[in-house]
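In structure tokens, the next block holds one chain alone, the form predicted alone.
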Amino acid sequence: MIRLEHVSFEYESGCPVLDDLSFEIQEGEAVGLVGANGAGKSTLLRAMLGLLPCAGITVDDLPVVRENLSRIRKKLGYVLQNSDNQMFMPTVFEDIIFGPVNYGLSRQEAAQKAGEVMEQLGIQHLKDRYNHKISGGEKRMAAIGAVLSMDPEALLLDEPCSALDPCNRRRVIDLLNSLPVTKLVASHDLDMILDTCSRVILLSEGKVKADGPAYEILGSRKLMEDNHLELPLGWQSRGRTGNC
């Protein structure tokens, strides 16, 4: 569904953030994107959406160029790392229905969809709350709901469980596992990656250092330490067989 061919990107500093990346993500795959701070994870997600100018990326055979962006962004749901940059309507409900209404649903249809999503996430009680008066974790759940309400064909998630308490973290993990859509999950929460992704792409200094089964990559102490990461906290209790 998503293909990268020799993708590179650098900011004005002249230092490459993405350096000749090539890989494919097939429809229905759940892929974890891991790497230390500055590895290029967030930059890569933004490039896939056309928020940064990168040649060599296609989504469903559509090149990520200006004339295709509206079609591509209907296919890709993007959960930003910072929810404050995503939630811009006054209330949680208005934020969640914003996307469906702008994609052509009536307000009644959008409200029904919003209700279903809020129930899935257990955030019905936030419906009429003002975004500036809810906690970071509550805002995180609402931001995920706003993306899910648009029924994307693929989800790009940047630290989806950040700021969440253990109960809501588990709720998000279970929900991701239940969704039959393509998922690319960028996170430092390697236990969450093991729980949700069967494949992992490891970035370091803008390059793909490893790409393969999640339990093999995340279970390699040498590979993790060589790329400034640590083994998942729950790895010892899982044993060498993984749990993906």
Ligand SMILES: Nc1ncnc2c1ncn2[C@@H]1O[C@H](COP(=O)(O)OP(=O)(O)O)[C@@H](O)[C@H]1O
Second form
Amino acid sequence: MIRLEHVSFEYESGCPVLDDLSFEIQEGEAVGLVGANGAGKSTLLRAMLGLLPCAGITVDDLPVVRENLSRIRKKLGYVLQNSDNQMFMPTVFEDIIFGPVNYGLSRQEAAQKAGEVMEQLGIQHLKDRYNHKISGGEKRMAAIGAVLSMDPEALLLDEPCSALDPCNRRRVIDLLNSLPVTKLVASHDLDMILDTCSRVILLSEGKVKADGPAYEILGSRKLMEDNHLELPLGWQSRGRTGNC
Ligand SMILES: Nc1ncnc2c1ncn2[C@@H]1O[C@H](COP(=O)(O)OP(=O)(O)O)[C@@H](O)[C@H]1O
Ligand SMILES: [Mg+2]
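May I ask for the structure of the form predicted together with this ligand now, the form predicted alone having been displayed?
To see the whole picture, the full complex is given below, headed by that same chain.
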């Protein structure tokens, strides 16, 4: 569904942030994107959305170029790393219905969709709260709701569980696992990646350092430690020591 062919990008000339990346994500795959701070994870997600000028990416065979962006963004639901940049309507409810109304649903249909999503996420109590008066974790849940209400074909999630309490984190994990859509999840929460993704791509300095089954990559103590990461806690508590 998402294909990268020799994708490179630099914010400042001479400093490549994405460095000749080539890989494919098939429809229905759930892929974790991991790597140290500054490895290029958020940049890669932004490039897939067409938010950065960068050649070589296609989504459902549509090149990510200006004339295809509205079609591509309808397919891809994007949860930003910083929810303050995502929520722009006054209340949570208005934000969650904004997408569906924009895509042609009546206000009543959009309200019904928003109700379903808020119930799935357990955030009905936030419905009429002002976005600028809720906590970071509440805002993150609302931002996830705003994306899910648009029924995207694929989810690009940038640190979806950061700021979430354990109960909300678990709710998001269970919800992600119940959705049969394509997922690309950038996170340092490697237990969450292990719970939601069957494949992991490890980025290092804008290059793919490893790409393979989640249990294999996340279970390699050497790969993890070489990249500022740790074996997932669940892995450690199961008494595994890593396969390095
Ligand atoms: N808007 C920007 N302008 C210049 N450099 C940036 C910008 N955004 C990110 N970078 C740099 O690009 C690199 C990759 O950043 P990012 O994709 O955010 O990494 P990650 O999400 O893996 O932590 C980092 O070195 C970061 O400092
Ligand atoms: Mg990031």
